[in-house]
Amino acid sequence: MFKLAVKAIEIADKRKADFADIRIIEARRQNLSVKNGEIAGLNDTVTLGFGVRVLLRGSWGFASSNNLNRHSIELCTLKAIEIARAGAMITGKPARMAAEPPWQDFWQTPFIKDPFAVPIEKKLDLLFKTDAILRKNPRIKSATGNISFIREHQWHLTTEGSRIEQMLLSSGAGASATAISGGEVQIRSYPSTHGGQALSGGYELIETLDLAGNAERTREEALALLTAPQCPSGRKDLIIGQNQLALQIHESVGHATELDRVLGYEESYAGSSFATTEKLGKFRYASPIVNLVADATLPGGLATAGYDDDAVQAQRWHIVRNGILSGYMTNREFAHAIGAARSRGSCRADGFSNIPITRICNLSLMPGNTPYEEIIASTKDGIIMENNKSWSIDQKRLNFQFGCESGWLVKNGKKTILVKNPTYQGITPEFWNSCDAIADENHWRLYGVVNCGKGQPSQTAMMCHGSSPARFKKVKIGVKNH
């Protein structure tokens, strides 16, 4: 593949481009789903193509094709150069790239079992077994299960001399049961909502999740929610489980610290951010016990790779350190805006046909020192919420509301009754500053986000967020109306 790719580099060098790269990507995706005892989906697709990016006279040009041959690469490279030249005529401040050493490397996602080597029949058998258990009660009107895998083989070549080959692999699965009775509808998901759990790695993840082994509990919790009382309203201490906290981190910290968004480049479509650059190193984002770390080297992370799509080597850094805003998600183009000499490596594209943009990395809340049981025991009037059901956040990532599948009231240090339709709301810095307890590393878990949308045209990216359960004081709790 590199023999084909070098054609783009030769043309860009000859035209005196400031920078250029070509990414050739072969991707295989397999998705299986079962609903109510029947196959709802079975897809196994392979795509192959390339994208050429050129920075010329401070302006970007990009072109892509799924016709992988020397002639097509030549045409796309010349088209990208033409686009860059046209853009240079109207571009204001010229773009420039932060320095990065040239890398020649091969990197691969560690895995134990190749999921594409596991027979389809075995995967479907697991889904059918799970489905049968979920539907062992007539009040379960809908049961779904899904398994998915993605393998992406990348070849990346730049005018700076980087020559990077990567093999990225991810696996995911989930199941849910919808219970209906007397006009009441409740859903319970395992191990999390919005498609379930996904991590980088092989089929061993599916085996670890044990969908069938957790199906009975999932069913019974859905049924219990039908007759559970509504979540009470008022100010309570909120203990958030890891799967819901993953989305809280994603929406109120991850997106808020994407530097292109902070600088206004996403404002017309996906909004901006309150976490503006003059706050860096000064602003109290959260209470002093809160440390949020971005990590592209994190084992199991969906954004884990050897290098990003700017050919920047993977790194680990603080976004929030001891409660203070300490970093951003950066690429090589915007790193200068905060005085950084080097990008943090948060630049990724959705496949070969999209230009790389700044994306959230794996971002995790570091564990505290308190056993989870002690957090519950020290809570007088609180609620535990798990599994996201709905979310809403404003254009500056400040005001938010989240709904969850289930809540458990905590009274005088005891976990008491199950309640349904719980919601909570807050303002990002006030909320994070109310965090007064984070469970220890024994309860730390990593959850994947597989559907993060951004950009025009829209792109989808994946990343993970890890945390232990955490407590937030005097949060506004309410009821999700149907």
Second form
Amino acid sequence: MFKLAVKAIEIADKRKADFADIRIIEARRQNLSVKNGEIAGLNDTVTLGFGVRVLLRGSWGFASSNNLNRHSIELCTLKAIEIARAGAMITGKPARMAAEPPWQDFWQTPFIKDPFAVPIEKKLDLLFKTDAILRKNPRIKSATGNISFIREHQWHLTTEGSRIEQMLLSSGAGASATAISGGEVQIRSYPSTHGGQALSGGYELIETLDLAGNAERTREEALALLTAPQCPSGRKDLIIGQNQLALQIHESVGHATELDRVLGYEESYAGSSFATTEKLGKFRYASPIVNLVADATLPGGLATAGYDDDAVQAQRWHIVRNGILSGYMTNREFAHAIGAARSRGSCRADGFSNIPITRICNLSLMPGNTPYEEIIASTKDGIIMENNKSWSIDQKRLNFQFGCESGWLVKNGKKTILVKNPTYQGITPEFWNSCDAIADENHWRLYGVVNCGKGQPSQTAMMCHGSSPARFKKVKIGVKNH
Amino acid sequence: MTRPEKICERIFALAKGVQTETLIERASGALTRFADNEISQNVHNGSSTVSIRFVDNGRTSRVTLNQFDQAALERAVKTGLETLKRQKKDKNLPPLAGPRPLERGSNIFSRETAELSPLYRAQKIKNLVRICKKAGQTAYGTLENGLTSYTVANTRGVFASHLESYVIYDITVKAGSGFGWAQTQAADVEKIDFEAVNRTARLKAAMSKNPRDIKPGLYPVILEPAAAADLLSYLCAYSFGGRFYNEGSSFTSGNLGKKLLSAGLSIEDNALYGPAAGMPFDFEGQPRRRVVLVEKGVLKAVVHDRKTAAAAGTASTGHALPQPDNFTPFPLNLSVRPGGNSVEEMIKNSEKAILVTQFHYTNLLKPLNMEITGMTRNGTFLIENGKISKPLKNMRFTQSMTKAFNETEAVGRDAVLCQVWGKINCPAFKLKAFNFSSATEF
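Alternate state requested, the form predicted in complex with the partner chain (shown: the form predicted alone):
So here's everything in the complex, that chain up top.
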């Protein structure tokens, strides 16, 4: 592949590009889904293509194609150059790339079992078995189970001499039951919502999830929610489970610290951020017990790789240290805006056909030192929420509202009753500053986000967020209906 | 790329008698993105994929690829056929659909629009940037254009092809603490009034400077077309799809024929003709029917694919997604019937109301009453005594759509084409009561 790729580099060099790169990607995806006893998806997708990015006189051009041959690479490179020239008509601040050593390397996701080598019938059997357990009650009107795998083989060549080959592999699975009765619709998912759990690695992940073994509990929880009382409204101490905390971290810290957003480059679409650059190193984002760490080297992380799509080596760094805003997700183009000599390596593209953009890395809340049981025992009037059901946040990442699948009221240190339709809302820094307890490492879990949308044209990316359950004081629970 | 007919022939020959369906998608798109008064991203993507579905005696599989040489097709077909053997028989799985007469639909392709050059896009953006800079404003947005084509064919004789072009100009203008947004889209660039969009967004930005706080609460609301389209598109996607209807998770379940929405609200799905026209067949190559979803507030029908139609004891309306699918057939070409008021008249007739330009990050909370939450964005104003009195800081709403659209006070006379869950041509709405549940800081 590198032999083909070098054509793009030759042309870009000849046209005196400031920088250019080509990424050739061969990807295979397998998606299996069973719904209500029938196959709802059984798709094996193989794609191959390349994208060429050219920075010429401070202006970007990008073109991609699924037609992989020398002639097509030549045409696409020339197209990218033509686009960059047109863009130069209105370039105020010429784009430039932060320095990065040229890397020649091969990196691959560690895994035990190749998921594509596991027979289809074994995967389908697991889904049908899970589905049958989920539907063992007539009030379960809909049950869904899914398994998916993605393998991406990438060849990345830059005008600076980087020559990086990577093989990334991820696996995921989940199941959910929807109970409907008496004017109520309630869903319960395992191990988390929005398609379940996904991590980097092989089929071993699917085996550890034990979908079938957890189906009965999932079904019973969905049914219990049908008759559970409505979640009360008012201020309460909120204990958030790991799978919901993953989305809380994602929306209110991850996106808020993407440097392209912070600088306004997403203003017209995804929005900007309150976490502006003059706050770096000073702003109290959270209470002092909160440490949020971005880590592209994290085992199991969906954003874990040897290098990002800017050819920057994977790193680990603090976004929030002891409660203070301490870093951003950066790419090479914008790193200089915070005075950084080097990018943190958080620039990724969705496949071959999209331009790399700043992305949330794996971002995790570091464990605290309180046993989880102690957090509950020390809560007088609280609620535990698990599994995200809905999410919404404003375009500066301040006002958020999340809904969860289930809530458990806590009274005088005891988990008491199940409540339905729990929601909570807050303003990001106020909320994170109310964090007064984080459970210890025994409860630390990593959850994958597989459908993070951003960019125009729209791209999706994957990343993980790890945490132990944490408590937030006097959070606004429920929605005020006027 | 080889002609779609030839690709289908080659695939069908390789399938050796197994029922086979091909969905060929070709896309060529360019997008110039700008921020902070300069071009920040500039891309072109050309791609083609073929997705092949096999159905054989109660078994099904799908393979998708983007390489069209014989060896790649042979590998894909082999994988798909092999997968068929590795599953149990499903007695409910229907065979592939046979051919049915297709209407031609609307011509929504303009080669000129599909092929606008990067220089053309840069020039249009330059015009906006120049006036913004002069006025001390900052421009953000995108200008994109391209084409998409779909061909659906199967071994039972279905062959349907559709080609359309698009151009979308979407801008946000910042003026101090004020933001304004406007967008226009069409299949033909000749129909795009760039200057009008520039004027609207710039004026909104200027008007929304120094936004004030207002106490969250229940207010009459005037939703400009994009804001109304966001909510109604959600309502239609989750409430007027056959699967959700059959499952009982939609507010339409058991309620067809009942008047549950305001008499001012009429919605149809029409892929064939009209402003939201699109592909005149579904992803099984079946004709898309015009379906009246709501007529003067009465719930009339939901859309179906062959499978959900059979379960409901009715006929498919031609709304299948690629099969098998995990979601629901849903309407993709919505037209909301305009009323008789301009937005200016709605403002003039309001003693107190909130005017919303656009919503951000809307999401469903409860399907049965379609309770949705989201934020206002890029121009929210208080109306007092028939006039816009001041700009407001953005607010979160949490509101049942079935309730809100059962209390429609006025419907706008000018519908605008928007893209949310598919196309929706939608006018402005004035609703009697809308629950703003909390506020934000800007």
